[in-house]
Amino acid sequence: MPRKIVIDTDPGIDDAMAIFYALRSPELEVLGLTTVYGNAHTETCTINALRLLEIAGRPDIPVAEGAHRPLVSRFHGPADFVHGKDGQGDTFLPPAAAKPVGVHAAQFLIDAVMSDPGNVTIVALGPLTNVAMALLLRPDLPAYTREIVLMGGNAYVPGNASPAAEANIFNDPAAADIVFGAACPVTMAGLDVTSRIRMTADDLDRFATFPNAESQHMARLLPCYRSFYYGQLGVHEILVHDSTTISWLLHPELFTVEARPVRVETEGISRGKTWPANKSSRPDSDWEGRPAVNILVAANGPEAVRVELEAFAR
């Protein structure tokens, strides 16, 4: 049976890649998309989620709009310098025919998990506000959740939103600290591993050769994304961020994992930093009693790219 997932997302070019990757993988059943601010404002992310499902020929999959701002702070603004003003590489697609469902994303996550207790995984690709809200609304939700897999954080490498923090966690560190404390399996696919999975120029050029709507859409988006990475890193390649979560679900054997409790810095210049416990942590420290998080720290990058491209080529 396919593994059931619900994707919390802020589409986003790399979100689009992850969503399409999941939809094109028969091993996964996408129950719905929930939207949050991040790469764009929430309203735009909702429009993009509906558009992406329409492109993929899956307008039957529901979309629920979620939080417009972090739990206890303000939203610092969209990453349009990375993803374009529309979050989709400035392609400015027409609106989708479908509309979002009339329930908040946090409640949708609860309903999705409780529709098949113990068998639904939450895949979070943006700031963790919706997921944290679901946990606050339903404190026993972890007991019924198979796993939370999130793209975010940086355990042992520098951040990308600041020297200390990765962008998704930086956007709502209070929510992230709640999620990392959930009493269910939590897997962190952060910069430690996504910096090791890279699509080369040749890899990216292959999208235009695949005769399906999802790949052709990615081919239209990728010039914007490639331009950002060339400006930042001086390379003709991209780091594979959000779709690393899907690769983990499909091929966990490709990854190296450390299991450690994680706390998140919520204030100051290190706001958003994800701190794993170490062996010298005091027994009465802030990590005491926290569940271990599966931190992805390394991967077989070329193989992860190969299996992802294989999904798009089907």
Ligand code: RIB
The other form holds:
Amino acid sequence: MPRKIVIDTDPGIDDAMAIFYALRSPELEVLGLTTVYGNAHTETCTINALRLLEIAGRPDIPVAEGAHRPLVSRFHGPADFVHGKDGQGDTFLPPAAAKPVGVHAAQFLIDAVMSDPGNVTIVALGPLTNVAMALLLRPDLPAYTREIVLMGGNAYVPGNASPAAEANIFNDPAAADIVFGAACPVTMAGLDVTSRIRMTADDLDRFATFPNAESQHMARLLPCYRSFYYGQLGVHEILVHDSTTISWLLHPELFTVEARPVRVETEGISRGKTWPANKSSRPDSDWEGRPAVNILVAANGPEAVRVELEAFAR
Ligand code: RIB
Ligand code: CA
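Go ahead and give the structure of the form predicted in complex with the ligand, now that the form predicted alone is out.
Full complex below, order starting with the chain above.
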């Protein structure tokens, strides 16, 4: 039986890669995509989610549009300098024929989990606003959720949106603090691992050689992403952010996990910083009583890249 997942996403070049990776993995069944602002405005992310499903030949999978801004603060604006003005590497594809369903993403997430209580995993690839809204609307939702696995945060490494914070958490720290407090298994695939899982120029060149529509689309998107990372790293490599959630679901043996409660700084210059508890915390600290989060702290990067490319190649 494939594992049921629903993907909350802000597509986004690396979101596209993660969505295709999931769709091309028979071990997973994608129940739907829910959209959020982040790499682009929410309307654009919804159009992209529909496009990606059409490219993958899965227009039957529903898309539900979600939040247009964080819970309690303003949206700082799209990451078009990374993902292009259209969120898809400035490829400006025509819109898909399908339309989003008329249900808010938060309600869609609730309905997806409750359609098979205990067996549905939420995979979150963008700011956590929709997931937090679902938890606020249904405080008992964690009791029925198999796992929440999210790309976001930085436990022991610097941020990428600021020295303190990773972009998804920076975009809605209040929502992230709610999600890290959920009483179900929560797995944080943050920069501790995603900044160390890298596709090389040779890896990236392979997408164009795979004869399927998803890989061909990635080959069109990747030059934009690659040029951003060349500016950052000075080498033709990319960091594999969002796909790491899927690698965790398929190959948990590739990761080292540390189980600790996580709190999020919601204000000030460290806004969006994810703080794991440490052993010397006072008993009455702000971490007290919070559930342990599975923080991915190390990974077998070359193997994670190999298994992902294998999914695109088949
Ligand atoms: O920090 C990386 C994350 O920010 C990824 O999810 C990327 O798609 C952007 O949303
Ligand atoms: Ca993303």
